[in-house]
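First, one chain by itself in structure tokens, the form predicted on its own.
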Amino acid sequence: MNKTLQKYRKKSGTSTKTDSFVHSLNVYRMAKTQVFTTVASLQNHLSEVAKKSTVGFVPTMGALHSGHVSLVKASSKQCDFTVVSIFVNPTQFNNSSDLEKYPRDFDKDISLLEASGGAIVFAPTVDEMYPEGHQPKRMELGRVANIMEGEFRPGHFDGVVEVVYRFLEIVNPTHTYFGEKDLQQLSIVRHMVKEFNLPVEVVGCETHRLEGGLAASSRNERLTKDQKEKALILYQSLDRVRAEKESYGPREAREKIKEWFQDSELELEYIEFVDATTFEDVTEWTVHTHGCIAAFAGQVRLLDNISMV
């Protein structure tokens, strides 16, 4: 069992902060939104309403924002029904402190979904997702899991595979939607679907950005107004390289961004230019080149990526 999950269960009794008012019932209604908290209740509902229908699935860890809304809207346009999960997954956190600090506001999440047109919500407990005897799904992830996020968050992608496979098993959607901001995660989910021959289409959606270019993220809620302004350097540095890329190659660009961050209050963790299909380092610009970056604004870790085309 994931060590973070063991610590989390011991400390919290397997519940998240939403448990006290959500998980006392298997399902409840809030205007347009139905919230299910058990596998059986969700599957029973879907078996009744989604026969011969397309079902879109948007996995989230709550703290919903405009980026999540864009995924829900993409699903709603393409599918007859949309299921949104709200589950802070302990198995993809390699740092238990980061898990505890992850923002949670279930009522706000539901209100945002209501304003966006509503969806079916699945908000399980940890024990509902990972019952006694649960065996996590594993696969060989290759290079993509050993660089960037894989290097700095060991075990993270194993947790992603475990939880996404479990959700797809429960919801059995025809389509599932992921933001391109988490480029490695999107690649791994696509690989997992192909590896296990799962009957679902993985849809990658363009990164939703706030004013100035900051990528929408749940972690932005932990930033001060000043930090949000200074965090714009993630997108702006990549965008500047894209605009000036005829003047230098990827290796020189990496060094320039490091220099720019030296004059910033953010702490750069990594900057890489990779082929978005193979995740190999690139030595020259191609149509597949993405710039990928991660940095800390205080104690808040932020990441972003853009195509260099």
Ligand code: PAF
Contents of the next structure:
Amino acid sequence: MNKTLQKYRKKSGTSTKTDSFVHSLNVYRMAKTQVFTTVASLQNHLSEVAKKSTVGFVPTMGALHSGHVSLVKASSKQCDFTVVSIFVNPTQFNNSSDLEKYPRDFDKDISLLEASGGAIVFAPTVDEMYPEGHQPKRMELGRVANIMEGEFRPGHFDGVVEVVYRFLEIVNPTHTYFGEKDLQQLSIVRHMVKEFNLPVEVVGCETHRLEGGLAASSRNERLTKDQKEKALILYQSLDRVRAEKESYGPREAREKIKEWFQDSELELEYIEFVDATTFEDVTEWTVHTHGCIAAFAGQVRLLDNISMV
Ligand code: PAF
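Show the form predicted in complex with the ligand, please, because up to now only the form predicted on its own has appeared in this conversation.
What follows is the entire complex, opening with the chain shown before.
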């Protein structure tokens, strides 16, 4: 069993803090939003309402924001029904304090979905997702899982594959929506769907940005107003390189960004320019080049990437 999951289960009995909102309710109904907490109740509902329909699936870890809403809207536009999962997946955290501090506000999530047109929500407990005897789905992920996010968060992508595979198995959607902000995750999910020949279309959606360019993220909730302003350096440094890229190549751009961060209050974790199709480093700008960056604002780890075209 994944170590973070084991530790978390031990600490909180069989359930986790994620489960606390679930109480004993099985279905939580608002005008346009229904919440299911068990696989059986969700599947039963889908088999009644969504027969022969297109079903869009938006996986989330809750703490929903405008970025999630844009995924839900993309799904609602394309599909007859939209299922949104709200589940803080312990198996993709390599750091238990990060897992504990992950923002959670279930009622706010439901209100936001309701205000955005509603959805079918699946909010399982950890035990519902990973019952006794559950065998995590594993696959060889290669280079994409060992660099950047994979290097700094060992095991993270194994946990993502495990949970996304399990969700796709439960929900059986025709389409699934992922943000391009998590570029490596999107690439891995596409690879997994191909590898296991899953009958679902993976739709990548543009990163939703707030004023100044900060990428919408659940982790922004943990930033102070001042940190939010200082965090603009992630997007703005990439954007500046993109504007100046005729003057220097990717290697020099990395050094420049490192220098700009030295003058800021954020701690740069990595800055890489990679080919978004192979995840190899690039030494020259190409149409596939993406600048990928991760940095800490205090304790909060932030992530971004942009196409350099
Ligand atoms: O991107 C996320 O929020 C998570 O990695 C996902 C896809 C919901 C899986 O837990």
